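Listed next as structure tokens is one chain, alone, in the form predicted on its own.
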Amino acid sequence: MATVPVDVQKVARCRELANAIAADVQQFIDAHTTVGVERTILRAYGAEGVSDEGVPIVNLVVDRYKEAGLLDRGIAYFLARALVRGARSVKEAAEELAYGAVMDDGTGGPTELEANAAIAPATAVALARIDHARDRRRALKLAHAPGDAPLKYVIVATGNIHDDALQSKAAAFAGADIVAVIRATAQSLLDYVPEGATTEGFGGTFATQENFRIIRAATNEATRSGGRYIHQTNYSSGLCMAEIAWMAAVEGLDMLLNDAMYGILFRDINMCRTFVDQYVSRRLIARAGIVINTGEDNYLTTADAVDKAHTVLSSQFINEAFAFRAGLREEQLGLGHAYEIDPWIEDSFLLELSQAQLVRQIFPNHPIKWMPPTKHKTGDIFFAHVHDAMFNLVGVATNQSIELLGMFSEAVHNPMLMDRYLSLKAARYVHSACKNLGDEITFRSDGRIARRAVQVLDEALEQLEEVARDGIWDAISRGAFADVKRTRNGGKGYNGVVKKHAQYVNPLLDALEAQS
């Protein structure tokens, strides 16, 4: 198989630095919780539904205890005390916390032993729900084998979940291996999760638990009728990152877009909030056996894809380090990168080939997520189809794992059924016609492709040395990634970060951490 030069000592040093960077942040994570994390714990324990005004019960409870300055104990602490006092279910206990005339201030009352015993059954049920969904999904995959890599990944984005279900089945019929429902524009900035099935959305469909259930049923139907496993994907990002991870875990999704820094850089979500939320979301994802897709591809939409290619690689090392700390395994880390170099640059194809091969070799056991050209799409559908074919060629030649297919109508409109069909047809042709190309070619050790790979690794190592020296907080503040600058105390959601009490209680997180 064709390979590029990779200095294993430099790779080891990159991982050592990334681990040091993550370790520094982990100290902050371990000492803090967020309103999103506490809502997630309530959901996992069975607090569901909305008020008469449409506000999720988990928001009512968490906001009330946050405003009272009590959330630092962990909402599970107060939930357990309500159960000891006589609440007949978690739902009844949550309603007491939300609406009770007398608010529990955490003093006196049940002993710690009594509270722990009261919450233990709910913790076991929450874990069992994750395990049941994971095992059911694995059984279906064993019965109906997935397609060959690169898995062909397409999106649907109608705004109406029922239309999305139909389009997902149509995509599977046309040859898709993975279907993602694009989330409604700006849902990542909502500090609550909408309830129930949704039939309207701008630029996509809201991520809700009922929508997950509907789309999972549709792709399972496509799996059984087509005899080939169809993977289901959505987004675990934004201010409700951990809540969405929980919903995806219990509804049996296969993959989630989940990144340690994407929300900070591209949605201006506070970095303290994001680092805590991504850790808890990944603890749930690890237990559920879900594959994450990280977002390094986005760096090259705001920064130059030639000059800043190394930032993709250094971020991949950092994302890997954060993920390992949250208990994920290599086979769950779909690290992202993209085909975003200006196509009119001389030897642009060689540069893309070099980057793809370098990533594949450094992360040999990871299901790499490879993104198509978008930045330089202009609406010229004929050239765009050729551009996407070159992307498909690099993907199959370098043994990428997951390919989000380019659409020739990119920059024109959301993909229609026929657009998706033609993209799938073109990818199927290139993947078949060049299936074993990677085994038949070699790269010159002193050639352009090899030299480029050496350069990118060297620059990534240099950047990681700087980030480890200064800390990732300062690195992000000065625009080290994607040429975007964010401050440690700025951005959305910072007021939802809470320093933990010395006796903070979170039995579910404790159980998830104990697993690894």
The other form holds:
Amino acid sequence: MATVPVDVQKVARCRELANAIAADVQQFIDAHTTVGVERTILRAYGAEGVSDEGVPIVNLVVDRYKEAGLLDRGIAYFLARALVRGARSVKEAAEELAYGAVMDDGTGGPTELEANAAIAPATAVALARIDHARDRRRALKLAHAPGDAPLKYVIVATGNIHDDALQSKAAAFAGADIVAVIRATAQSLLDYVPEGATTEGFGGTFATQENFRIIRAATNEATRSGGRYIHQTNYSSGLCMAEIAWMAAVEGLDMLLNDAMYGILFRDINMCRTFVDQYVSRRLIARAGIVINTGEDNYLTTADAVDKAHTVLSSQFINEAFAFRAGLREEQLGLGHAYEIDPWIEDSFLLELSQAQLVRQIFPNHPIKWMPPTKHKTGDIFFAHVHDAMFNLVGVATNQSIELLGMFSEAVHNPMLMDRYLSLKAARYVHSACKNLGDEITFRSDGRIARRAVQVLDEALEQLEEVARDGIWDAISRGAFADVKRTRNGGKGYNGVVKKHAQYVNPLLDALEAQS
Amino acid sequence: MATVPVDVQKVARCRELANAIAADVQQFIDAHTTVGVERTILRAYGAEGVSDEGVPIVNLVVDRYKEAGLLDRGIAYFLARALVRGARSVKEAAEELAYGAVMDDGTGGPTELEANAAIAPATAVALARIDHARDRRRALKLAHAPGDAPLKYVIVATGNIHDDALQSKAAAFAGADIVAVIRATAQSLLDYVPEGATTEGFGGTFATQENFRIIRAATNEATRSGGRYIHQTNYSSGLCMAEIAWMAAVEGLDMLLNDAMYGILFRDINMCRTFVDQYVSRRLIARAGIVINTGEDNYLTTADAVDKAHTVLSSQFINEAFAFRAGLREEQLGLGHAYEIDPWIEDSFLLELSQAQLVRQIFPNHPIKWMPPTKHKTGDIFFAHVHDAMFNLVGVATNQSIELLGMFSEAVHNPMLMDRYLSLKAARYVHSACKNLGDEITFRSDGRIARRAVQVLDEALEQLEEVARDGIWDAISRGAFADVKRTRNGGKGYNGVVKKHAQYVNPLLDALEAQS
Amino acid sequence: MIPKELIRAYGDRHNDGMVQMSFVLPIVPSARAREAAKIFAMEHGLADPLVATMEACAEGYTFFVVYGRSKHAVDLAAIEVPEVSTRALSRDEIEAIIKSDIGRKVVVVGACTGADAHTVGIDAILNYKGYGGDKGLESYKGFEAFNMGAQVENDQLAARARAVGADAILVSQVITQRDCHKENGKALVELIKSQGWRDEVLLLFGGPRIDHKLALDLGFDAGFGPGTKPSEVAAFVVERLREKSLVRGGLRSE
Amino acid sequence: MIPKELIRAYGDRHNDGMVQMSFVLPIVPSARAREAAKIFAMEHGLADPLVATMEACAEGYTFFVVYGRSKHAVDLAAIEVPEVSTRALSRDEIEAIIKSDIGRKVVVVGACTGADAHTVGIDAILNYKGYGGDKGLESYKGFEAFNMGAQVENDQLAARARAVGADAILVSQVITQRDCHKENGKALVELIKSQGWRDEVLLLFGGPRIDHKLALDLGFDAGFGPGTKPSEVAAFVVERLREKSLVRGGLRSE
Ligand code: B12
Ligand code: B12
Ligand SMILES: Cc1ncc(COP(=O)(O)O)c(C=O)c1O
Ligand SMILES: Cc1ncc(COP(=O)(O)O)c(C=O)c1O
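Return the form predicted together with a further copy of the same chain of this protein as a structure block, the form predicted on its own having already been given.
Full assembly next; the chain just shown is listed first.
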């Protein structure tokens, strides 16, 4: 088995530092909520639908209470009180909160005890919905075992959910194990989740609950007809991170792109907002048994993949620390890393091999996610196909868990049917032709591959020391990750962050937290 | 450095057996000549041109003496006598032999001494022409060093020598180190060498001396403009093996496809004929410092590449033994082997890696020639491109000397400009990205790769034992190589074999033999 | 009139028409070259052509990859393609038909003709080993198969076939440069016609670039392309022999 | 009339017209499908189309690779392509021109607009680091460069440009789905026109799918495609400023 030297002491120290970094942020998280979190809670309790103008009721309610300066009590507080006051269902209660002529200002009325009692059944129902979806998924997976690792992951992105469904089945037919529907270009900056099935979208398809249902049904069909479990993936990311996590949890999705810092760095979303949102989304994800895919691979599209390889590793430790705090288990952590080194650099393959193996060894129980070359792809689709083959080879040789397949048309368009077919065919070949390669070779203990691994871990450790010293807020504002700088109070969605009242109420989050 | 276990005793035994096999055949060779050999001698002495009907004068002469039952004395005998008798040049002497009203029946006339003296200067001139071409090549190579190994070898095959010249330069521009002009489909069965520049040909371009000149000039131009030595290759194979070797030698070609058995197996050329022809062709090649490329790779197109891998190795030992007997040095032996295993077999890559490394270790000083997948290529050019990438990877990781690049259009047509360009680009990438891979990895000493290498050597040894026991004539008639069976007296060109007279004369061959 | 059944290229949505092209133009890379590539693509009927790459591939030559939306559609209803019409028969069924309906060995002679030296295809059909697990005609009790190998001239093949009383002649052609396979194939058919025994023998044509339609056009009885299995060929031969009642009036009984 | 300058695709011989196509048709693999692919290729103008492969790539869909000889030719003489016409200037030359002919810092504002979050391209042009060893505009003494990053709305960009008195606005667009880059770009030009200061500013458009021609069509002053180097952009800006005498009458002096 080919391994690189990994100093366990250093790894332990990295974890310790990452934990300290997360602990610092957790104080902030515990003291704050966001409009996204509160909308999530409403959805989880069963608030559904849109107004005549198409605005989701959860937005109407949360915005109303936010404007009134009452959101710091937690929307569940008001929901509970509405139920005590006679609303026959959560739905009715939510409507009351949204449209009711007089607003509950939170004073007087039902006692805490009454309110708790009123909301408790709804909390139980919410948890049961997650558990039910999780159990159904498990059963289907038992009946139809997934393929061998590396699991072959492809994206579909027609913009039209019905076409996506067709593409997903086509991908499964061609050998895909995981199908992700990527989102429309602008969705992550929307501070609401669109409603219903959608058939238009640039660069991807909107994430909506109905779309999740449609696509899940399609992949389940593919699972049954092909006899191999097909995983469904979407994005719990952007301003509605937590709401989408809920939707995915109850619609039985298997994986979610979800990262503690991606939105900050790549979508210029405010960091306070993101840290709070990621925590709540991950609490739901933990319960749902969903695997997250973190976004460190993206760092190497804006920063240099050779010089900044260590930032991927240090961020993985941080993402892990945040995830553990939200109750996720190692088996749910699809930490992301990528094959983004300029292919024309001499020995680039060795550098990639080294990094992939290092990550594999440091996170042995994690379903790590291996991302293909993208940045250096050009429109020479033939060359790109070869570039991807080398990536596939590293994937199978270093035993990556999840492999997002490269597309030869990466620099041209969102993948088409043909592109996915050819990509899957090539990956099937490389994975099979090199099946036992990793077991057959060893790396020279003092060679280029080994030395590179040592260097990357050392640099990651060094960076984590710095970040722990300065705090992540400062580190990000100095461009520690992805060569991108963001300020603590800058970015989108900052005004959606609310400091919790001393009597903030959130029974669902409490229940999720009680779990771990 | 990744190595496979190689038992040196077994290798020594293989060499011993191969030597015995060749020794047996050498007896036959020494006792025979062929029309091809005699034509070669005439050409070497300077007989040139064609008759009014377009028949080369060397054919006219040799056929005439053959019909008269006089060829067993060696055509040099008659040429010498014609010179003694007053021909002012070899050309005139040859014309005399071809058209002369009375035929010299070899009796009477000049004494042996006179004849020897008459031909000796011509023999010296012939040798000088070879040496001159060799020295010119060396000088150019000193001025412009060749690229790094594996040398990238591509073929051009437009049918028109002028287009081939253009393609050769284009290939050099795109990174090729070696350019071969492949021959027209039917040429190897022609019992004469066409004359002059040719512009029509199916599947390739005729090998003619003028074409050699044109293409050599083009590649020399590319060498000078690119500053990297570009090698030129053609085929010394088929019924005119030896004549072409002569032409290539004096036109300064760098490499020749030349094999002791290829013609027998793949062109159904008679074995007696081939054995004699290969010997003489190799005597010229040895002197010219040309590198031969043997044809064992072809075996795996008709026989299964997994089951019959050992036949490649045993044949390489035999080819080597024949070559040594003809005065070739290890550095001239581009033994052929190939990546022809069904790509869909699990661990096919490991099997190929094993075989390539085994051959590399057994023939450490030989410029071995690594041939790409062809048989399992289909018209899916995208997949084929990936298949070739894996081949390139093995090539660089096992440090092959000469790598004939795969073409994604292999199953479609002779390579076009675009195909070669993309193939070269991909090979440049893989060779550079994996430059030091071979130094960085080792193979598990008891793993699949190692065990496979041991097995292949064992099987080759076993086969060589059998062939040595039965003689190669019988072995071939039982289908020992390439799953093809040929009989000793069957096949094309048998009637061109002539048993030498006790006073057979061939001063040029004598001189070449004296060398080693 | 048969209603049209139009299909278009498919990228990711019904009828989006997306196709990929690649080619080399004799021009150096430049804005002008890019425009030339676009125009070239449009001439082929591609709308909104996108020049994905433009690279110097030789001095004075540029390699392009282009994507575009093809405006063309194919009317399936208007396509008439002869398909080799035989039911798939198992090995046992084939043996049984020969035994019961033909009552003697079926004789076939095969070769790869002309300058073509590619025997792998014809061997796959005739030799015991067969192809992809499907054993060759030699392996059938009911067949007597003669494989003449490669580089066989048409007249030699015809002579041998007559000599052994072949029910079918199997011709393989792999080399297709400048349509030499067509000429070669046609020449055999004509030779046999001129010798007056075309009706007495089945002529099968095969190879990686052969299809049934082409074979019929050249005067053969059937054509077999890449991936053909021996059992398909065996099934065709026995079915045709049975149908044509060549059985009784065949060569053998002459 | 200008004489025609026809070029055709090149496989391996002058004017052989060889091109490769690949596409998917909504049909299952069959002899009929192969024929459909051939006809499809012929409709594009390919003679002797060769269906190199035909594979089921999804239920009901088949992937084809086809080769054929294109009958089309492009007349180079008829192509008019505007090329960004600036002489290549070295860093020193650029600095010198700014110093001598402009006499103050040249102010540029750049952004990746709309929903587009791809900053790498605009960063490559503006940031110190630059692209492929060629340093970005920030690194020039003579330039003052503001990089607004990604996801910037047109009105924000315009406002900022006015506020800082920009000589040039640099717009990057990477996402091109359904031509959103064109609409986005055009909208900016119109916004600035409607605000009445179009003549006072240079508008540059860039991105992997942008070319000069497209940029001009949309109302920009220049377009820059893949592989653009910062120094090319710098050279264009200073040359245009000099030419247009924007120097004296420019925004700054208003
Ligand atoms: C193996 C091979 C060789 C071997 C042949 C060994 C041998 N004894 O057969 C060797 C190395 C000797 C060789 C040499 C040459 N080859 Co070659 N070769 C190939 C290769 C790699 C594979 C062909 C093959 O075996 N396929 C496997 C068989 C099973 O498939 P098949 O032939 O299609 O047969 C199936 C069906 O078509 C059908 N079938 C075939 N025949 C028949 C007949 C009947 C009656 C029926 C019913 C069915 C049937 O059934 C078979 C089973 O399904 C191809 C490239 C490729 N991957 O296709 C090039 C290829 C065919 N060769 C080619 C060329 C040009 C040559 C040379 C001329 C090159 C040269 N100038 O030196 C030489 C000369 C040979 C000659 N004179 O013919 C070209 C042909 C180009 C063209 N279309 O014209 C190809 C396409 C390679 C290329 N891209 O240049 N070759
Ligand atoms: C890196 C990258 C990302 C990063 C961006 C990080 C960042 N901060 O920039 C991340 C991972 C965040 C990302 C996300 C997405 N991406 Co993206 N991404 C890429 C990728 C891999 C490389 C782009 C790149 O950086 N190129 C390198 C730079 C240097 O080149 P360049 O942009 O062409 O710039 C040069 C020139 O064009 C010129 N130039 C550029 N702008 C300007 C401006 C001016 C004024 C001038 C003078 C010159 C100039 O100069 C530069 C230097 O030469 C491409 C694929 C590819 N290989 O091209 C996909 C790609 C661009 N992305 C794509 C998509 C769809 C997305 C997503 C929408 C996917 C999704 N649904 O989740 C998201 C959303 C982002 C959004 N809203 O925009 C598609 C776009 C398809 C299309 N044509 O519409 C691509 C082509 C991938 C694909 N095949 O699907 N992506
Ligand atoms: C964690 C994460 N979220 C989201 C995305 C997609 O971007 P967005 O949803 O912001 O368009 C990515 C992109 O790869 C990602 O890694
Ligand atoms: C040794 C040798 N000679 C010749 C050839 C080419 O075949 P021919 O010249 O017989 O057409 C090959 C083919 O690869 C070969 O290996």
